[in-house]
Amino acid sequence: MNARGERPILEIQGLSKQFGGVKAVEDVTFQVAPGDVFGIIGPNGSGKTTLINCITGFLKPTRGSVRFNGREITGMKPHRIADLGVTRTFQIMRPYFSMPAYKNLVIPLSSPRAKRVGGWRGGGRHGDRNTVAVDILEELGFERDSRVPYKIAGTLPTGYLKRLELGRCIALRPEVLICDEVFSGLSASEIASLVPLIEKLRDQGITIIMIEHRLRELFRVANRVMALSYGEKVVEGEPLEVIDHPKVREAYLGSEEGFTC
């Protein structure tokens, strides 16, 4: 349980990993409970994309444990965390680059979980998979009547790939959705818009963690945040209270994002 009574959603406890003689993550514990948005900071290579990794099973830690809802998860298969309700979008964008955007998550919306957990007809959309696959996209701001739903993904700018991964998580009726460095290679007025969108999914009760630099738009909607620095958990907390840290300030010195929030 935690401070407010609650049992945690997902609860990492001792993980590490360690490549060679390179500690990347190192005896990180943390909890996240149903609904929090979960930030986590730090410089470039303080290890948040490897412990992501290590939670999200495309790297098996070297020790430690991964619970979701009680369950021991650790070092399960990516698909086989994704089908219990475990999502997480990529820095660098993975969509399936030769097909028309809306067919990305014609795929999700054809898996087993999409099936097990009622569908997203059981959710309230009607139609079939494509139709249902464009209604997710028109509310992650693609324009329906366009044509950028239907434009071959590759072809598709910076931001709207952003929205694409967020799509392809959504498919799958996520408990918790995983983002990583979603803000990032937006503009202004791109990460301005997706920002509602972030707080609308939390609203809908899912449990969501991102790895952000930008801070000041993480701020507007996590609860919580930890900050790691060089593989180690430096502090855990509200966001202005982690950011007065002086471990935190100490890491972030001479990087705008870290007094500017």
Given for the second form:
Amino acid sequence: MNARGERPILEIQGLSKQFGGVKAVEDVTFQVAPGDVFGIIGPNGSGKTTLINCITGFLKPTRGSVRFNGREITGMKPHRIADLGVTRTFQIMRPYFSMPAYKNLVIPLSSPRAKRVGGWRGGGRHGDRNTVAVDILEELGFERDSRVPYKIAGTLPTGYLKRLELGRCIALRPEVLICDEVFSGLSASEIASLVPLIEKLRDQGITIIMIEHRLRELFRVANRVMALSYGEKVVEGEPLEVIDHPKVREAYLGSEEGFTC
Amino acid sequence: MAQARRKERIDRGIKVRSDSIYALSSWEEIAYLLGPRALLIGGFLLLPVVLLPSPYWSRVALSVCVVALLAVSFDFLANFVGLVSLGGAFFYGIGGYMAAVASTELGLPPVVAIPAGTVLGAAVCTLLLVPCLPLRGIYFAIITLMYPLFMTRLIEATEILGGTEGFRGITGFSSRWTEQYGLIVVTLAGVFALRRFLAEDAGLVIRAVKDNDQAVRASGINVTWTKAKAVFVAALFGCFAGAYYVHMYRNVGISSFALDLSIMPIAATVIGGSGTLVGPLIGALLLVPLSELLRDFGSLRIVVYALVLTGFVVLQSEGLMNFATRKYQQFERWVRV
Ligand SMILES: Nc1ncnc2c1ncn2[C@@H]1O[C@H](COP(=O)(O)OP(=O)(O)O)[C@@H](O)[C@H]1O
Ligand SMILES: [Mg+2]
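Taking the form predicted alone as the starting point, write out the structure of the form predicted together with the partner chain.
Complete assembly follows, chain above in first position.
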């Protein structure tokens, strides 16, 4: 139980990850409550992506544990964790470059989880998944009647690839959605169009963890924020508490990152 | 006055629709799409009739099918799954031995022994390859190259599976027509079924593994399991070739694991066009008879063979099928404006 008396959906306890001598993540503990939009901030190289990789099974933590809905998931295979409903986007986008955009979503729609909990329209065969994929893309801001959803993913600009990353997660009907810098590399107007989408997903009951450099946009949606520096947790709390924390100002804002954008 | 006319590419408008939906409006369009396929299938089906006077060339036609099956298996693994397998001979040999055991030890007729050898052989191959699935590129290639060599030495040393003698007295086919059409029909059906399978969602997932396995993991799909299923499918093709061939020659020996059986299909794939599945069929159709004709050159055979291959790779590196597809799609017709 946390301070607000809710049972956390994710509990990270004493998590550490070392690469040889480099301590990328060091003894990080935090909890995420259901329905939270939990922000993680920190300068480049502060261990945010490594932390996500440890939570989602793409890396094995050196020490510490990860619990999802009270269940130990530390060291599970990534596809098992995704299957349980903890999904993530990749900071370096990983589309299927040779396939059309909508086919990129047919893959997660063909996964055991999507078949089990998806409840997508039609659900079953070939044609249906293609339609559902285009539905999801439309929700993500791909113009349905344009040619964009049918274009080869390798030819799409960054903004669409970021949405495709989100689409892969949404197709799995996740309980937890972890976004690794989905706003970076996007224009202000593109971000403005994505923020309502994040809010909509939150309102659907999906718990969201957002790693962001763009503090202004992050603070519009996040209700809790944690700051990392050199792999260690510096502070966690309400957005305004965090921003006022001297260490955050020094480590993060002192370098003029974030608010300058 | 003459009517205004302009040139238009025939595939315009067909391509978009034909990729997923089959709603073609005219017989002309249907002919355009199905023509090449019909030509290929018809050609293969006519082979036994055309080659009737020559038992020798009839057998060569069946060797074409065997190499084609192994080549399709290679093409599928390399270009759709991302596993470069040099182990065609492994699939072939295991399938052959399994079928031979089914025939000689259990006394099963070909109609049972061949499918049994195919499926059991593919299962065995897959089980043995599963530990290697996390390997990539050259490492997987080397392991698959080692397996047939390993099998040869193992059989020699331990005298299992008939030792160096192999198995004799395998039940043959009831007639020459059964023998010929059995292999040709299954080869064609296999290739087109595989193309169809790859267009389905399950096939798409396999191709996704090649594109980006991390994204597949993040989609909650077990990559190793997916690869294992793909290896099983590829092994079915190779094992079937082996199982069928031992029934044609009515014996099996360690030569079933010969290196040629791994190399020739790769050459056929390169010539025919990688990543097309039909290309390897065409590659085998050219390469196997060529290799037979070159027998007259005696020891120079390999030299000529190598020159032809090199020439192909240098001058036509995309492969015949890719070249032909590109040209075919550029066919134009006159339309009234
Ligand atoms: N695979 C790896 N091998 C070695 N060092 C790594 C690896 N991944 C990350 N690191 C190191 O771990 C630290 C944290 O990196 P990362 O988690 O990517 O930070 P962030 O996402 O906050 O920018 C960096 O010093 C980085 O160089
Ligand atoms: Mg990062």
